[in-house]
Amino acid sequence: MSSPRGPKACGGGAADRPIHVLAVDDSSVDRAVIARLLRSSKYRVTTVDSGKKALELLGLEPNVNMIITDYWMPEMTGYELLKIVKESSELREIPVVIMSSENVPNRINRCLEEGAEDFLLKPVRPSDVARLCNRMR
């Protein structure tokens, strides 16, 4: 069953399929960090480097269970991606989590008001990933 060591894995979904998380960040280092943390909790992770690529992937891959995105990215911010997802009848049920290295209360509040499930401050820690288990739908 579950391992006695480390945090409880929460990536098992229906029919024991792993929960699929789309991680969006223009920084290759940050993408690698968040992917490693999510995979260590048994999530299936797909990474892309822009909001535009995230929307393209969401059009092709209907089985995304959560989106975790950086706030500041070129072309399309994580906030803009959040708004597009929440305005889409096909995508609006997917939980979106925003990440940022800047602790700006009005930005955090604006994202939460637009429908973000959570706002994580970078660097993202294992305890942040554990919190995400409760956000899955």
Second form
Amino acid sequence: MSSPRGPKACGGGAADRPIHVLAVDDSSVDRAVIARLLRSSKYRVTTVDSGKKALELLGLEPNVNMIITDYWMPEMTGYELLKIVKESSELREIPVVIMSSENVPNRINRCLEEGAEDFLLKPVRPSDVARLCNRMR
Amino acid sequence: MSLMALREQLNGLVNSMFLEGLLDDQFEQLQMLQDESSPGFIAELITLFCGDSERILAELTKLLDQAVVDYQKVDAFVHQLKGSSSSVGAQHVKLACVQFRQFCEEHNKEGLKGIYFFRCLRALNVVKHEYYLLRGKFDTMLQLEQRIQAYESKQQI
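Could I have the structure of this protein in the form predicted in complex with its partner chain, to go alongside the form predicted on its own above?
Shown next: the complete complex, the earlier chain at its head.
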């Protein structure tokens, strides 16, 4: 099931509505990086700095095709956000990707078991984003 | 200075930063993401990184200045700085943070806590040194970029 277009043209959604990714990270630097990486693949990106804000946005904006979240955040970790999303009937279909700067196998397994789509090690690079192309809802 | 000379100066600066290890491959990947749709990406990223770093360095200085040092908070801040320096490709700053965290962990061992504190203080100074060295070059980089962009927009008129 390969697209005739290259990886750069990944952003086109079903009705040619750009795919909307919600990026959650408490680091302003990492938000800028992930946003740029996703936008250069033609995704529409919204960034928020906490799990709480992510949930607020998800409550208002149903058309999110993927959530990509940092693991380590104050107040609500990416894992906790993942659990809430997967336990919600409205949100559970949205693929969730976790990012972390630390390579902790237990952590990675726990997230995957909880239903995470993928786990990216930081620093995130273009090849990581290209990998996500086929995982969008 | 001519546009070509400015570009040569900028390229020379950035190349030397790669050669010296101030910047690594991650920065190179990010450079490639700057294009006509986001001409200010690198400048914005550098500005965010510098603002963030200086905030963290100020917090770390304050924390190590306390009568009783909260090493958990110190470690949390160093972890943050390690993360953002890694994300922009600031290699020397990142490595200095890794070193710093090792000293923070060692502090938890019994005995001779004074020495560990001293090592942490020194490790902080190394991070500061690397950061300010990088920042000076980033400042020059951004100034050159601005002059080049001004030149280029004039040429289009």
